[in-house]
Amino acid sequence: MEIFVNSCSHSHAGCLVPLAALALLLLNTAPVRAANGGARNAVLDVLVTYQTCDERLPWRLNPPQNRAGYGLVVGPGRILTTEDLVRQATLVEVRRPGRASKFTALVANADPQLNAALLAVRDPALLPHLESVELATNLDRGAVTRIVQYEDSGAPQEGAGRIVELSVEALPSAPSAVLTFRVLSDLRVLNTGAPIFIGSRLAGLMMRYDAQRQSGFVLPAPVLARFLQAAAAPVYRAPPYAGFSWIALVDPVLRRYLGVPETGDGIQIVQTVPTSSAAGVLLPNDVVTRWDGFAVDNQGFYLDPDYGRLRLNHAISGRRHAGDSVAVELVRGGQPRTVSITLKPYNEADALTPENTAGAPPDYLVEGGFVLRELTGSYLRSGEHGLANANPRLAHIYLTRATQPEHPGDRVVILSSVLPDPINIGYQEFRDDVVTAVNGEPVRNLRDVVRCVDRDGGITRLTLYSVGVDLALDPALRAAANARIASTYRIPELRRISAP
């Protein structure tokens, strides 16, 4: 199994709070501490109205929808919640459980790669009633927890739980993996963001609950604390990211070939990502034996001083900051050596198939009824059954090479669909296919497609990966067909190309 080591994030906002206004808010309101271990006034209902783009017809917006979850007061006017709750929000409101009054909240920071978000509330009618909680500083397997949620009437529901697993797991809609814990409890948690306490301190926020297994998947306090620390800075600094893929190294024959003992530590480097921290420093077939002083076993685990045996991802993104330099001990060509890697934050724009979790509408081009765009994670999950029902070729690209372009700027251009029109008769069944060339010229991204279209006055030939012949259009019919298609399908603009 090939593993990609990655820790990456964005800072985006549904409604971004000006830093000066947020600083003024924090200075002018005195914090109140929760005295009873997660009191009602520390937990708020978070009500979100959001709107997504139609991934198949990207010039359209889907009808507004609603989500509900919880937020925890962590400081004066500051509310901590999960990023997936406020994703693509057009309106965020908070209220005290069981109360009718709602107060507008602004998204100050949101990091989809950590699934954490910070809201700001400025309404003086709410601020005096808020109590802040403190975060737990450490977590232990077997620790007894208390989970809190509220009924519609405002009556609290509490359930006991126990931490049964601490591990590094991949988050939904993110190419990175972060520290999480699993809590066992018979309290059926209905909404995301429900707080889990150890004593009077916040141990984490529930991300999802499996009623069949009676267990919850929790974003832990140490991850939340690092997010809050970064959010308090004038400029949000994303967690570090390494940018290399690796495989376990347990085969004694392969180990001998790579110049290391048949048994022992070490993982095999497969590839590095262009522009990443490891690019040009780590090479394919390097055997990494120690990372930042920690021995790396042959399955990619290390012994963390706080949480025991964990995946290497946590040593990269959970114990270091962007800009830090770490020493890496490795064996290259049978010879031991030590290299230094300066960790960088992840930039989603460098990915082969970006997640687009921030909700920005995708770029597209409609030409002769061909709907062309770049592949993203959100596109693949937009179908009726999500990724499980996606085109297998596109899903394979996403699952195996999402963050690994061969060259900087590479993207996967796809023919999303064909809008039926006399100019494209016979092509209406083509969809979800990779575009490799336009008018005979290879293309690496949608900007290449637009350049070819503008240069040649339209698409005359479209080359698809899975088709042996090109799809041809009559250039003499282009102008009339585009005008007809725009009118018939109510497309306000036949292209949307964001600034580089």
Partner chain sequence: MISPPHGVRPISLAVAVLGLALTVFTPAAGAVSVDRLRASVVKIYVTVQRYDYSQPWQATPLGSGNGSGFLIGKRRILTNAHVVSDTAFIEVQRDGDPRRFPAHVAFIGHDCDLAIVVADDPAFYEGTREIVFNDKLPRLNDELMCLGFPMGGVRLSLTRGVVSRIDNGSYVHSGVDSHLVVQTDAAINPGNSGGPVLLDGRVVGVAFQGLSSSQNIGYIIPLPVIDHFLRDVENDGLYNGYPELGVVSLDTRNPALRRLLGLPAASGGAVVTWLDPFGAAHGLLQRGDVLLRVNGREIARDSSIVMDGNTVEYTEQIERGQWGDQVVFDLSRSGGVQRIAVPLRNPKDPFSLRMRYDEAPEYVIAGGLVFTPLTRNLLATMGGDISKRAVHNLFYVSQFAKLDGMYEGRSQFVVLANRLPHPVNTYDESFRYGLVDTVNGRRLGALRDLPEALAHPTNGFHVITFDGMENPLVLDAGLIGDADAQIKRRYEIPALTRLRKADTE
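Note that the rigid core is defined as the largest set of C-alphas that superpose within 1.5 Å between two forms. Numbering follows the first chain given and starts at 1. Please read all numbers here as calculations on a predicted model, not as lab measurements. First, how it differs from the form predicted together with its partner chain.
- Comparing the forms between these two forms on their rigid core, the Cα displacement of Gly468 reaches 2 Å or more.
- Superposition of the core reveals a Cα shift of 2 Å or more for Val449 between these two forms.
- Comparing the forms between these two forms, the C-alpha position of Gly69 differs by less than 2 angstroms, with the core used for superposition.
Next block, the form predicted together with its partner chain, ref. the form predicted on its own:
Excluded here are partners and other molecules; the one chain stands alone.
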């Protein structure tokens, strides 16, 4: 039926169907086509080969693994999917469900903070008969959606799902919180990115499905629309972020202490990020009562004109763009005041200990067997039992100061491990120590280390935090040792320093 409808709708003089019959058919099938035809014709399997990096030996990639999910055609050769599906991809292929032919796709844009990615197929003609899907523009709690996934044969499985929760939640694959919804559905969804439709329009992409609760966690159309808009710009424009942390302000005693009525609106500012536009504008213990014209209640919710009661995060990053200025009403020391904040895009690299959400291979330097790198969240989580078993001092820095560099560009340089070699004899037990200076010069990030090493022709002295004696290396042995270490430990390059 759908092929017939499509061929007719695309046919011209050659169509043999009587005109009256055609009109009837189109009238009858129009809603069906919208629901099943166009929507279904936009779905592709996305097959991903990916490789994670060995955080301890960062020149090493772990064995390739595979993921499968779905993508939706949003334009000629353009496919929308979730970022966590294509994260660390070495090969992305797409195919029509049930078909054998695969076509290579490139990741054109990927935003781990929104968990959205745009793939590009070089020659759209390779994937004929595909239609672009349109995004739903409104989502309502209680709305009935349709979830689609495909069997190996290409046969679709469809299930109804009701939107039960529309809220701002942390993403399963990134620390950021964005607008999401949950659907209740008994369709056991197997792969990431399964599309959810309202009518013929895409309401969202499934990120996780909990079979026990029959509940799916969905990246919604408004977030996807925002991502596509940002991706359409010549340079990807990341959404803005607040640059401050806040907590609910319900405790009447605390409210009195902060100079606001015991009952009423307002959240408590806890901390600002030094590199953000909130730094110096908002202060800890400010009570923010109104953001960008929206009253903020004492639990941090506001009434969104489109989606009802939502957490403030959506007003900050979901309704505004980087560069926008917003008015913020607050109470400081009992005195009301209004300040203006010009929103900046989020940049993970501003952090003292970036998360490395995208799992990019980290920069490193191997010198005299010292494996030097910067501390990241993904490094701390990479060991057995993750953060719970990480070095307590490094975990402490990450948990208390991650977003708080003393100076822009500051990172925590660590001696991750020592690759045993005659040059570093006696030092081989050191690992996960904070490096404070190289050759007597203080270092704030790996770039500083590289500069010292290149200037001095190697490391002669490495200073570690709370170790009272520098670890000395013999410069005369350096060249031979580095060559030996590269060969013995099969290190293709002794450094990976990405462009700033």
